[in-house]
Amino acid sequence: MAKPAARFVCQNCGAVTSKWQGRCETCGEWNTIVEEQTEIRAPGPAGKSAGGRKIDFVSLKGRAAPPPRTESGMAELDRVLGGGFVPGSVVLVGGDPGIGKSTILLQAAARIANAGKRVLYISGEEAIDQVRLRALRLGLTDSPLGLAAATSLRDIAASLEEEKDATLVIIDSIQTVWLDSLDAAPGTVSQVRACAAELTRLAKTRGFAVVLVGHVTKEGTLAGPRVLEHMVDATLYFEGDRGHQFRILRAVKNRFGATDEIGVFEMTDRGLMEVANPSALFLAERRGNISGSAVFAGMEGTRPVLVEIQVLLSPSPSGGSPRRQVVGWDSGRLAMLMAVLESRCRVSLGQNDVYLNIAGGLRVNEPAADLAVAAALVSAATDRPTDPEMVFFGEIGLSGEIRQVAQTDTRLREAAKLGFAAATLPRRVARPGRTASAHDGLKLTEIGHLADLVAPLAAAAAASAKPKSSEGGTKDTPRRKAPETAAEA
């Protein structure tokens, strides 16, 4: 009998090395490499595989019926999933501790159980009484939900094999489940991989949907091997700040629906409540008369979302190294936009501390937010508010040009629905066969260069400056004047 071979696996990224070392060369983490045992299997006869069977190949032609769905009763969760839970699918849900993962899954499980479906909730982190206390707080104690507390994969698999009509199984969490045949601690790479593979096999063979709750690292990514995300059918991230009542459920992978779709929830004392119109909620406390503010018409998956971008400029007390504090956006992209404004439009920002915030706790990732951020920056620099009835969207290049973005009509329709009267967007290029579409009376301002955005705000700031002195100059002359046209830039 061959001896088991030893290998060393990083518990943070799953990288395998031949010997132990203090620092993982792949992810850079310290003291995460652990020795694991693996069996050496004798190879089959040379030139052929033993015990295999021939597989059938088919053509690309043909069409399968759409997979059936089990709706959760929560429209925002169903939107992220693509319409509901698919039988035989495996969904991985990750998020920071205390963000609401267990709460939303318990609410969804209770609603599905109330609809007459067999739902099982297996907790590996909390005792049964702790789950019952949460259900009592959420008003779910009358739900016919099957509840258990277990961590042994053998016990869980044996119990699920006996289930004849289960629709949904929730494992909270996969890092607590362990297989006794593996000489490794629960939560290690080998344990997570083996347990997830067995639960996936059960889901495919028995036909029920499985939801795995996953821990996240300090960087916000799912803990454990990266292969875990490849094994599952959908990966959902729960985002949000504990200081805000809003929670964002984002799909980053979905084999049965759109990716980058989001669902918006509000955390209350009765659990997570759905937010049907997140744009109105994000803009509810907006004051349109303040400089440094602009409304961005963004897209999250197939849903248009309007959010307020806020910028505050303050003279740097240190003078040498101004601060750049960003919440909800990419700080590297902010530095690029400030460089474009200074180089192409002569807007001086370098000696100021810059604070940028996406109001409401939403994180914006698409480049279309460039124009709205630039509008907020210029508004703060000139101390002139933007038009409170206007939305902005467009990508900005390094030469200052405004590039087109996708789904323009969807963004404009959402702005018109919320009562906005105008929009600043990239100059659209006429294409053969393209027809002009109506946008409910929106006044569209199409610009091709960043200087076209800077000039009106700079002109308004100059008009409100102090009157000219007898020498012909002004008492308060700005250090730099924005160009009147794109050619001057």
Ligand code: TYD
The other form holds:
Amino acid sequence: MAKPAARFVCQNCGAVTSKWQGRCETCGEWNTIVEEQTEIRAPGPAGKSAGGRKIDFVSLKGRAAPPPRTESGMAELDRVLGGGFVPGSVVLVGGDPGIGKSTILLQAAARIANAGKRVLYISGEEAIDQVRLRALRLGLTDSPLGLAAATSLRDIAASLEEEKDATLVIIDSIQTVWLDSLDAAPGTVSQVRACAAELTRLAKTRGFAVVLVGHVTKEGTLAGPRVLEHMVDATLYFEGDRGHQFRILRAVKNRFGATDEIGVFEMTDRGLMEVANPSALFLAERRGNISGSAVFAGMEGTRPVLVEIQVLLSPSPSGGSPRRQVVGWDSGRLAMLMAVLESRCRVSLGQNDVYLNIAGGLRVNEPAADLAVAAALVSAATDRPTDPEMVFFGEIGLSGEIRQVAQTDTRLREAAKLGFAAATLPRRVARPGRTASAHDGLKLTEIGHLADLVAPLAAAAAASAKPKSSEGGTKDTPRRKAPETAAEA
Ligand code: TYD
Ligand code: MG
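Having seen the form predicted on its own, could you now give me the structure of the form predicted together with ligand TYD?
Let us now look at the entire complex, which starts with that chain.
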């Protein structure tokens, strides 16, 4: 028999405790623990297989056909999904409120409906009129998709059971739907999990793909999508800075595709536009001839992306410890690089505040960005611009050695395609059977140690500082110095 039991569930990470606490011991968040009533089903008679059906065990051999796909026609979205929506699968789309989840899903839904498929959009957050207004703005009002505003999972499930040929069902958002048999508020971990489980069951039995929209909340007032990640087939995060027009759709889990793919979109007044050539976009506002800037030839999944890395050094007010402000990169990695520059190449940055920014709002996770960051740091420290026609990539080790990274050819090809003329990269070891590939006229500078990068810039800085009187002096350490003041003199 079912008996109600009280339990306390962290709304941030889903950890369960037997008593209320101010702070979750698992994730460390404060005020996230909420009491939830749940039905606990008594286990069946021990050792008895009452009502169970025998399952068949098969061998690993056998042909697995690739899953059929429903393409949305938005290439950026389809690639992140691994080729389109898979029937019977559940995709979680997470992201900050207002980032554009409803917009991109309405656009994709309309396209699939236009292709003659049955698509249902169930909005729990917005009224019908609000969704219609968005459709009007996006120019999608003629699309034959089915729209409903509903939050009761009982109603939703009953309606979906009736659907014979639905291809795609969008639930916007999972935090607004609720099951009346659960004594917990909508948006709590119990509700979100139970509703997602029921929708997953429907997707598998009925064969339509389900998209669950989930808001990421820091406050812990609503259960975050994290508690659902293990249940769904794919988790996509829609990221971006609301101050920027770029939006990046990133797969963090995908049972039917690669997880390092990104899709790049631009938010315009007519919805999200696909960005087929993100490098050109990220470099669009680059100003060539300033110090502290270097172009990184990066990879996001299977595609190369060129981004500008910007560093600004400013003298730290005496007394306090210098600031290290990083946007779009790992601050621990920056600290490591600065230590390597300081102890292996005698580039001193210690007294300055350091600001590092990945232009355009992209987040870079690759260690291959080390060399570009180092180039930007050295360029800022010596006040000499890097070659504006040059890209950089390579991982840096603690002794200052430059390490190989994957996909060298792809990176170089993208740089050449975008009109760059030179690249600084790790020294390549000749391997038997490896053919030298063409690099479209790029001038390659292969280096084995960070000192090889620092020396030319430092020498150029020293040369241009020479005409100046000997006062101050650059010592043998390249220092943030002032060729401009020399010019003024
Ligand atoms: P929305 O899709 O509602 O975000 P989410 O579902 O993730 O909460 O997007 C809301 C923002 O997008 C809002 O600030 C307005 C902006 N927007 C545009 O700039 N252009 C458009 O065509 C649309 C529909 C929205
Ligand atoms: Mg929305």
